[in-house]
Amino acid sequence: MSGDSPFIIVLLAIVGGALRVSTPFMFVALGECLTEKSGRVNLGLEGTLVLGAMCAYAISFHSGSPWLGVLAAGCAGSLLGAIHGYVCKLPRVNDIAIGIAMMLFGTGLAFFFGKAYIQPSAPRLESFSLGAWTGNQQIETALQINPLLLVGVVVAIAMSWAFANTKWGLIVRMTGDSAPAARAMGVSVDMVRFLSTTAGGFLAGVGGAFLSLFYPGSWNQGLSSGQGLMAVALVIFARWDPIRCAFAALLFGATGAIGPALQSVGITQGYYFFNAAPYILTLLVMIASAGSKQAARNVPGELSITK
């Protein structure tokens, strides 16, 4: 690609780190999707992203399988979940703070037992390149992707499909737009909210997984970023609809790979700035969300926001 003009190489560049970087974004985003749809707030998947990254990390580096990794980050998520659903359904407690301090307990387990994995190397998920049919090496490098990201696209779909036309989408939906409805139908609302919140956590956690096998690729204690926060934003972008996670994590995705591919064609200047695009990007949607009639419309109505 040494002829390729500077924009073609950026722009490669850019679709090349969006399908990477989106990963994280979506399954997060895609879990707190489910969350909020039962009328629950959780704070804390910021702290159960970073404790999936660390598990996830450790397993595969004990174990020799990193898809054995990824499994035991979903399962720590969907503890964390558990933890947050139970102890949100006590009378007088607010979701919201039991999120953020799960998002300070999530973290701090994951620094406390990380530190002897900083060092080791443990076996990455396998790859494949939605490029190889070009012939071109560079193409192929900057398109490799992760069958994780094909697993939240599936997972984004599936979980849309079952809200529309599955009897526990539509038990969800109503547990989240109107407690008082689902309890006259005879739901459990507090079991449906434990249930969804468990199950957003194991996303979560999963998301945690690309991170430390796949994209970056290690274990360290600043691995996150804040990604799991700026996936609540991401959710409201997406106004509560899972196929519109997935495209708005692959535009947060985009967004933070503006700054490399900046770097990879000598743009040095404002580096800084465009690695902060995603974080400008996510006071925007706030921004923009907070005068939006449309994103009042679809908000289910049991969530503490709202109130």
The other form holds:
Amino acid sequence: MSGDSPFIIVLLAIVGGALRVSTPFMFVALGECLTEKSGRVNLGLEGTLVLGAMCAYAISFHSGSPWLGVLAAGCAGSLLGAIHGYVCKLPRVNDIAIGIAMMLFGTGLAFFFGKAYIQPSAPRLESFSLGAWTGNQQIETALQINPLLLVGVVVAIAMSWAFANTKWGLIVRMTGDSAPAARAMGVSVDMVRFLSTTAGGFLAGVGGAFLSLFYPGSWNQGLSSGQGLMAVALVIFARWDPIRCAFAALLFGATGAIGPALQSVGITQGYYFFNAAPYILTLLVMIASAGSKQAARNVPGELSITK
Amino acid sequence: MNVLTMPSPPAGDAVRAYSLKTIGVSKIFGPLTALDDVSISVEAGEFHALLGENGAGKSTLVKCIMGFYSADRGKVLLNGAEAKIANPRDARANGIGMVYQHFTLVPSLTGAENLVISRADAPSIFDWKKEKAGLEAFLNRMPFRVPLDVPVSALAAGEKQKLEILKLLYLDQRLLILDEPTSVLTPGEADEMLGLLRGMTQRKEVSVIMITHKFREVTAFADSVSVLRRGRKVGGGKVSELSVEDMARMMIGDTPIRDRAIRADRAPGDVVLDLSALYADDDEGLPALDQFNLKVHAGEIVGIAGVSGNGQSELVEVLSGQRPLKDGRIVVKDEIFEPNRKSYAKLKIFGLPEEPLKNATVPRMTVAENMAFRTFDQPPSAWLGWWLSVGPMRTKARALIKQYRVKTSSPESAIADLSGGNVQRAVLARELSGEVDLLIVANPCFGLDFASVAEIRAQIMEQRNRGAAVLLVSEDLDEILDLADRVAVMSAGTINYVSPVGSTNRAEIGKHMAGH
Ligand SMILES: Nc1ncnc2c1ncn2[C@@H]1O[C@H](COP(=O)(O)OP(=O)(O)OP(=O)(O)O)[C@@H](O)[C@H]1O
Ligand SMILES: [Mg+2]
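Could you give the coordinates for the form predicted together with its partner chain, as opposed to the form predicted alone above?
What follows is the entire complex, opening with the chain shown before.
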């Protein structure tokens, strides 16, 4: 195998990048997808992500078990989600404004409690490689898979299945699409949205655990560079479909790796341009899909951004 | 969740239907007494009609029965025993189901999903193969079918209405409440559906309470009737013992009905609206208007007849600027027409679209604000076009509310709280109060009581007599034959037949409606 061809190197680097950095996008996007399917927008997931990262790191450090850290991150995320869900239930409250407040609240809280954990080093999640059987070092490094990515894919498939095949899935979709219809059936719209936002927060928190426990793999204040916000956009991009959310996250990760990959084979021209590639791609897809009637049909009818 | 047991059906194995009585039900919304001590009685297996003017409180009464509103006083007896119904879920558990005035199916779910999820005992995880088989078996027992595999948003209005009713039957409800179930159906569909329900009541499978404005449906299908006026029950009895005049008199009391509009004799004037070769797409991107040509002259009403879904709504949307025109030319009074606020004001174009609550109002704004939409930026409501004064706006709204007899608790209540018919009136009041050169109306009498129908038709005729060009899109052929000078038949997005009303007949129009 000609492992040295620049094309292969770039390709491997891109695949590797997709597998490495897409996980937080995936979790936040899935969480937001669930929340939005129920008819509410939670823009605060960026804060949830950062708080999740901090909690995961702290608990992993104290308990020695990174998986306990992941669980703690999820719980912290649920808590923020639950606060968002509860406040939005009150009359005359706008979910977007609350989301922004919760974003600042979450990051602030994380920075406040996280000061003590910048120095110590906590046990991290182990990865394994899908490429071990090839015996090829490059492929092996490129195909490093973290267990959370697999969890994310499973969650995406499970969510997609649940939306079509379970009572809860249908109730969430119904609440998101037509609150009067849900009420006429005796469903408590506020309760469904509260639970969906809480569960969505859990997922976003787990996404944060990935940041501090796997890649980059430490806790500091510059850990998240807006992944939580981008993931919200990815949901629109993925037109509220969990499977598409997972793909969108992978695609986003892959385009993000284009710049570094090209650099590694000596192409430095347009480095900053390629670093912006994921955002440009998202913008282009959004513009392309904005006019499409199909996209408009997939929007949950109750979302305040589209109402 | 509280566990409610189904009340045992009355004696006699064959009778599955439930009987219902309301005793002294009252409901107060702020300053307005919407229901005042209303008692009605529906026997098991009876087809009961509920009549009343717009805003009489019919919808409010049935919503109280359903537990959608909680009545301030009074109680509901089901099969003779008092039923505690605190919310629609209790109603469902008690065997009472309702089709609301507005659809309550979830648009993005398929018919099958809508049916299955509405079941109280819906399983946590669906075995779709089994469910589909069950639904198929259920549909085979039903007198009509609806495609269950497509999202509800893709169904036509008539199909949605059928699905609403199928849903109630699927849930095995024994008392069906229908709030103006036929307003979105063609007369043929309506007769078919009501006939089926009538059959079910005669076999004592269900009891039916139906709100309607159409006397024809009452005399043809109902056994008994209750009449509400301004929140009070003012009469009722067996349909066989009442004449239409009796029922009409109970509905409106001594209020005089406006006389039928007189058509002034006048030669048509210049062309006001000239539509040539219009093309436009529907929501799915399929052609909705396909080479559409039509001229409307000053002082004439052109009625567009046709089976709904042949591009009528798209035509109205194009003319009101809600839908882009792909190709073609709209000329109003020799000027190319751009659908914007300025040209509407300058060319004096007014209109009443379908579903006015959605297309012509901002539901959460007040009645006064909604009534000012045409004039809020002109004196006296505005100074220099931007400083708005609320005083004149409110004064004007008060005058319009009085003149058009809009029933509202105050000009400051949200327009969404008005009864269906009164929203229509509020919009008409706004649109007809100025000087009108071109009037575009779509199904203007949808859901209105007979007195309002006479009133609004007279208004439209008056505009014509005054020299306005009127384009009337209507699914009600009687309305077109009554009002129009010329009738145009629309089929597959184009006009395939135009004739003066005097020289055509129903059969001829019907033939072209069918697309021949
Ligand atoms: N939620 C509400 N808040 C305030 N007022 C209301 C509300 N619902 C209804 N009303 C008022 O109660 C009165 C009765 O309304 P209702 O909808 O029962 O009339 P209706 O007989 O069904 O009329 P229509 O034939 O036009 O549908 C109306 O004057 C309406 O404005
Ligand atoms: Mg009503």
